[in-house]
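A single chain comes next, written as structure tokens; it is the form predicted alone.
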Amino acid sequence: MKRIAAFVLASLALAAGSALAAYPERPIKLIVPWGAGGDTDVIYRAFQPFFQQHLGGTIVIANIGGASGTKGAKEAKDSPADGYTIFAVHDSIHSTYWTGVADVAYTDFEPICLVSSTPSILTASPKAPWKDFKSMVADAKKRPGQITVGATLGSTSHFFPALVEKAAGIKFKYVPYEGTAGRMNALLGSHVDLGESNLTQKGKADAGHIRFLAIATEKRSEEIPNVPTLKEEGVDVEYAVNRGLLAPKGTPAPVLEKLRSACGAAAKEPGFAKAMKLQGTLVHYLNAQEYTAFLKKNDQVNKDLAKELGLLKR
């Protein structure tokens, strides 16, 4: 009897090993928790062909927007941990959790790798009365709570201007929108005065459809050398949107190994770097171990920010 049991267990282990070795045998769903055409969607559509090439399977992007990105996050969290659902994430997974917008945390997932970082730019509508950051601050001090900012509440587009607001000693009025496309359309149409954007919108800025006021980097960007940093304007804020990939908690180690290997190889492709340059984004690859440490540190930073800004709900 013992020999039969051992044989059955060995057979099951062999079958499981063979199944994992064949992974992926069917298309993998990559959940992007925002609508098509937004920054995160565009970045992962550029990443997708390189990722699936190195993984040896098909990756299908599924845009699941709603509730500040938390609808897609919940679906990713609740998906089977079999390697056939992965999750495109950025810093909002921290901010939405600590502000109480979502009950999904980064610890509900297994890190695969970090892919990119996109520096944030404080951006004005074309009809805004100010030509530069200093004029905006002066106006905000005269009219506290009257300058409107388009933001996805609890997300990076909310935290970034909130940091600027606090550091500059001013007060904004926030108008909620779902995703980048909604916020950008509101800004272009002058339905709001300010918003967060990045170098993907350089063409619109060059055409005068929006106005870059200041970038949240340590040094000026070579792409927009005439735009000052926030630090130059006396506001000590650096900020970027960091994007990576996660898998549901409990995904088998051999599957994670394949995903992580393919993710690293794809992130190092020259074609991906070229695509990211066009998107005003930096390739910022971190392997699973490095990304785990990054997520832990970033989570604490966002918790502290939420508390400092009076937004902490947990």
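Numbering follows the first chain given and starts at 1. Small disclaimer: the values here were computed from a predicted structure and weren't measured. In this text, the rigid core denotes the largest set of C-alpha atoms whose superposition between the two forms falls within 1.5 Å. What changes on going to the form predicted in complex with its partner chain:
- The listed residues are 118, 44, 161, 178, and the one at the hinge between rigid parts moving between these two forms turns out to be 118.
- Note on conformational change between these two forms: the chain splits into two rigid parts whose relative rotation, smaller against larger from C-alpha fits, is 16 degrees.
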Second form
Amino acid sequence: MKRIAAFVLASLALAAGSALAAYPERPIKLIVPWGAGGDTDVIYRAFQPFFQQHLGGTIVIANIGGASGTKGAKEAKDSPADGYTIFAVHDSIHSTYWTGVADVAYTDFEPICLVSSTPSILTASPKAPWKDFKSMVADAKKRPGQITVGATLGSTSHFFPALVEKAAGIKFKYVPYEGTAGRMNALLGSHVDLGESNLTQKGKADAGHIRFLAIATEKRSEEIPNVPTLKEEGVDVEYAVNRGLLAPKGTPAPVLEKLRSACGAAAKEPGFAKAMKLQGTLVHYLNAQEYTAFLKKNDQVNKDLAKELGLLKR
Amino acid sequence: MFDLLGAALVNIVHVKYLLPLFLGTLAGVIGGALPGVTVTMTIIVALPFTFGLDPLQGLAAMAGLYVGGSAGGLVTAVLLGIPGTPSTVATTFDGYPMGRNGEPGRALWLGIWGSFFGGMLGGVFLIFTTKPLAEFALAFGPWEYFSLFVLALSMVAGLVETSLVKALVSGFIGLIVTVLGNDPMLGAPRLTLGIPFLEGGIPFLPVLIGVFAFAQIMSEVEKSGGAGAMTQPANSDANLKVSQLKVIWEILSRPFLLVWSAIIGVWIGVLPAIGGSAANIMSYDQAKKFSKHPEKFGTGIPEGIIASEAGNNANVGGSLVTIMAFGIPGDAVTAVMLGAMTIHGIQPGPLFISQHPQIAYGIFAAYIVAHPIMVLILGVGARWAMRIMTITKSTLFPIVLVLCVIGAFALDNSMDTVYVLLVFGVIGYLMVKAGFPLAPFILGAILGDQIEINLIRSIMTDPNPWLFVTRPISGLLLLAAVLSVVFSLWQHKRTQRRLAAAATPPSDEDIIDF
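Moving from the form predicted alone to the form predicted in complex with its partner chain:
Let us now look at the entire complex, which starts with that chain.
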């Protein structure tokens, strides 16, 4: 009996071993927790061919949107940890966890790598009375809590202006507009005064339909050299929406290894950098180890911020 | 402008562009006709195929898909009484009765040509008024949206069949459906009973399909009685032959109906929020209000089909306006188109038309050319589709139900949506049995979210409630809502009186006092 058991175990181990050696032997599902055509979707659709090439397998993008990106996160968390489901994450996983929108945390996953960063730009409506960041701050000090900001509450477009608020010692009024499209509409129609945007909206700024006040990077962007950084304006805020890849907790180490090395190679492809430039996005590769530290730090920042905003639910 | 458009039209009929346009339209028609499969789902499935193409090829395919999808749903609506897409709900009101009255061919072709002419009128608006329309749309803040959706909701009064009370209850249940789940702003759970799935709210599509498909099929099964009747074809003596000229004349002899439906469709499309699902019901309601014989609506008259189909195809033109003028998607379909543009490195925005005239006018041209292609595909397909009427019910109904379940599953790739379908199928069936009309329910379910979100936005922007009345556009819309209710009640009362005079005394609750 024991012998049979040993035999079964051995053959199982062998089967598992050969399965791993052959990984990936069927298509891998990449869950994008946002709708098709959104920023995250577009970035991963550009990444997909390079990633496929280095992984030597097929990757299928599945858009599972809804509930501020938490529906797809939940689905990814509950998927089998066999390497055939991976998850396209961005910073909102921290904020939605701490604000109690969802029960999924980054600790439910194994990090693969960080792929990209999209710097945030503080953007004003065309009818807003100020031409630059300083006069906005002066105005905000004169009438605290009156300047309206359009934002997806509890997500990155809320946390970025909140950081500015905190650093500049001013107070905004937040009005909920879900998603970038809704927020841009409200800005164009001057139904809110301020909002977060990024370089993909450059066309509208060029046409004078919105106004970039300041970019949240360390140095000015080559694409918009006239827009100052928040640091230049005396506000020490750097902010970007960071996108990376995760796998469900418990994914076998050899599989993770394959995913990690393929991700690193794909992120270094010049073709990917070119595609990201069109997206107003920087390729920002961090390997699994660096990414783990990054996630931990980012999570703490988001927790503190949620607490200060009075949104902390845990 | 005309030279650019002319050049684009000449360009688009090259095989290089015509083939993707044709395939896109075909995919749209099929996706639209399958109950439970929406245009959005179809376009997401089609998106990866366009990556290898040049930008205009990809966008032509998508424009065709959008046009085809908006029309394709009418086939299912007319032949089965189930809306193939949410934008064909109102088509079932008169299209299905006409089909059952022995004229499915006429109903089908009224829908096809109604879509064609409505869509072409939408195209005229798209090409000539993109800029002013889009700028007017931007003037719509949360106050205006709130009032507009209140106006839309006031149409419940116009959709009353027999009892006003039952219609109101039905609309109210629809609104309650949208309240379930986490609140849209800060995610406070409401009526979720601790069930994680309910936190995300109830998805609209399985509700729609459940209510219509299930209720429709169950009452058909009931009507046909025992197993013997089920082996009868759905409608064997249906008149499949139609005179095209007669149908076209039926539409063109009602120019006001056609133009007004198209205007409503375009306008709802321009406003980035709800799209075709509201446009067709609003057009239908308006047609009923302006009609000399509103009591005939719902019995299978051509006006109902024309209004709904012209409205939903003109809506496509309207949706394209916002993306062309500002690079902002008005609905999920245009969001995917926007994504396709950025993948090819084209930055849509206010400068899009002047910076990329070839692509912009190429999209206009693709939109126009997609319409005759759609008529062609549906024309060939119609002969084939009408064979559905000759399939026995015992074969047809299980297939339709399976398609509905697959559609609901594909929405989310999860079983939860299938359970939603089942639950609302039962609710819809019980409502039909108890004499509650389904249309107000659907209207409530479509509009509830938007009314709530825009109300909260307005109050959070400025706590002054009088802004709803003092902002001119918002005030006018609210006034229109009040007038719409009063008019509907008057029309309803008049109809009731006529019926009463005709013979049977109405039951108590059918009499409306005001």
